[in-house]
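Given as structure tokens, the chain that follows is alone and in the form predicted on its own.
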Amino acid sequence: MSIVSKFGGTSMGDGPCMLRSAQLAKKQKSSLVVVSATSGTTNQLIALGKCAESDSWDKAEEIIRKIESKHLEIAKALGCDQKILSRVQSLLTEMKSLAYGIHLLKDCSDKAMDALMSFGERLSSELFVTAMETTYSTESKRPKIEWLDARKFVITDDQYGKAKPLTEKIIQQCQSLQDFKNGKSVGVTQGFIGGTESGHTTTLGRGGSDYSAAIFAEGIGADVLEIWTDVPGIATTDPRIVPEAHPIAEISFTEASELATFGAKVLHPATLLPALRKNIPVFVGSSFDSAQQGTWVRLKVTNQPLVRAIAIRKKQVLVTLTSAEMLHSHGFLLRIFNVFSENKVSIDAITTSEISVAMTLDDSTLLNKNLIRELGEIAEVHVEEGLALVSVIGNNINHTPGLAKNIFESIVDINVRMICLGASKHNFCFLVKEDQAELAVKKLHKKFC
């Protein structure tokens, strides 16, 4: 059986964490291990890029020293040999040179930022090779641990910051990895990063390590994809909001996709797509307590409850477009969607009336002044901020009488700004003020979960 295992940032947090994760990879007989940057490193690299571009070099050097110190400390804890230490030092030198180049130019383009952010995963994967070799060192017939450059396999377009994987080319490149399925070798590679056909470094967007793992699983035709994180699987809601939230043993791909898209932090929203294409089951578990049940995500599941989980997506804005031209007119929505398409902005939920269209977006979208300007040329634009999208995820939701009544009776004292029901049988979502969102989640979880 071939298994692709992905370990997140907290699982890479320090030397002991890496060794624990390596022992788990050995126990699971992983064929290919995909790792994230050590926890907090990607944020530091983003800060480094911004600082190098706009502040004094002294401040940038301070961030560099923190990154260097952390990774050299892990290398020492793992007992890395001179070969690995040299590779780590070489990466740190390259990182510093790139940051200095950004400082001299006073320009941190998306392309430069992608190259800078790639050092997190490149460093952690080098260190993790040692953790894996240490873990297998007592085996008489131990596999060869091989470091693989994800940029040679995860081929993407050149949309820096959120590159799109080129599936057919990835599958072609991954043909050379078929030998890892026989147990003679174990590959260690990076999540989050890819490369263009011309060899430039790209990233898949924040949270993209899960996506990378699914891409590799599809590429080699794995039997199972494992996502190891710091929580024991997918829960009925965020345990930080509702302590009574409990793990879900099994969930369908469709439900999990809705849950991820509408706020669950365990999985990256796009993660499941490559696995779904190849019908590869996904296991989500805790690397800190692998004995816990965890969650299986499958194409089809036996148990299909009406309500599976409650999700919350904060930092939302409601954009309402109003125009009399919309009344009894065709093509108006097409013009609106074209604006979003050209600006590469996705819409989460949408409702329409005779002369208005209302849609929810991440609040970061407001930074795109061009989008707001172009929408203003079509209709009157009204923006409401400080909102959150609450979603009830389950099965047959749009064909169950009385469900809406029970939902709104549960949150009768909370004003609902917008409702979206009917587009999916797995999701009923509505918009509320962000300061009331967690209360809504608590009430709904108590009622349905």
Contents of the next structure:
Amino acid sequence: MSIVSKFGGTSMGDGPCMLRSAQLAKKQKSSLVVVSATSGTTNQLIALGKCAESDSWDKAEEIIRKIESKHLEIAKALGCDQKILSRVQSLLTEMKSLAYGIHLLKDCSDKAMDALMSFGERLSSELFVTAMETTYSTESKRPKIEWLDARKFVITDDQYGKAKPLTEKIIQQCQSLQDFKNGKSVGVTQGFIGGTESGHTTTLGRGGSDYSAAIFAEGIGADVLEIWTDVPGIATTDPRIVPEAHPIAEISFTEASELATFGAKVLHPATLLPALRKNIPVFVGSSFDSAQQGTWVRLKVTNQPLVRAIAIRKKQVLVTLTSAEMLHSHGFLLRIFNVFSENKVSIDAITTSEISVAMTLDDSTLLNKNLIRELGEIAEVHVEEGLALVSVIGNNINHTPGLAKNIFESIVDINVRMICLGASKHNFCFLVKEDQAELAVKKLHKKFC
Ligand code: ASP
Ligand code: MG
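Same protein, different state: after the form predicted on its own, show the form predicted in complex with aspartic acid (ASP).
Full complex below, order starting with the chain above.
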């Protein structure tokens, strides 16, 4: 049985956290461990890039010092040997040089930002090797702990900031990792980062370490993928909004993908793609309390409730396109979708009438001035901001009489701006003002979960 385990930023937060995670990896007999940057480091690296580009070097140096001291402290707490210490030092020097290069050029391109962000995972994975070695040191028959450069395995295209993994190439590269499955070696590698075929560093987008772990699990043909985080599994809704929310014991791939896409923060939305392709069950649990039950995500589940969870996705905008040209014509939607495709913007929910189309997008897409300009050439564009999508996730949603009535009855006092029902058996979502969204979630959770 081969297992790929991923540990998130909080599970890598400091020396004791790393040791706890390493002990868990040993207990689970993980073949390959994929790690995130230590918590907060990716944010610091982004701040460093922006600061180096536009502010005084002094400010950038301050951030560098913070990153340095955090990692050197962990190295000290773990008792890293000279070999690891000098690797950590040389990474820190390289990070500083890159930041200075950005400062001299006053240009932090997406490509430079990816290279800069990669130091988070590269540093944490070096330190984690020591945590693993310490944990295994008491065993008489112990595996070799091998640090692997994820950029040589997770081959991606060159969309810096949100690179797309090239599955066939990755599987080819992962051929050489088959030995990890026989227990003689355990690999430690980075989440989030990849490399183009010509060797440039890329990242898979924020929170992408889960996705990396799934890609590795597919690449080596693992039997199980474990995602270790700081919450005991996937919850029925965000516990910060509804304290009664509880972990779900078992959920299908399709429901979990809807949940991740429509707001649950616990899994990166793309994670389940590789797992689904190879039917690899995914376990989500807390590295801080691994005895708790956690959540299994599987292709087939024994229990299929009508409503499994309520998701909330904030920061949505509603873009409505109106044009009389749509009346009794064809090909209009194609033109609209082409604009989205060329601008690489994905639509979350959509409805149409005879002469208008309304769709919800992440509010960050509004920064793409090209998109709105090009849409404006086809139709009249109206943008509403400050909205949130609330989703009811479950099974047989679109074939259950009375469900819509029950949903809307429980939120009668909230204005619903748009509804999407019918496309999926697993999702019923609607759009409300962001400041009313949490109330809607509370009411729905009380009624259905
Ligand atoms: N370190 C990256 C981030 O903070 C990736 C991850 O942790 O999943 O987004
Ligand atoms: Mg995460």
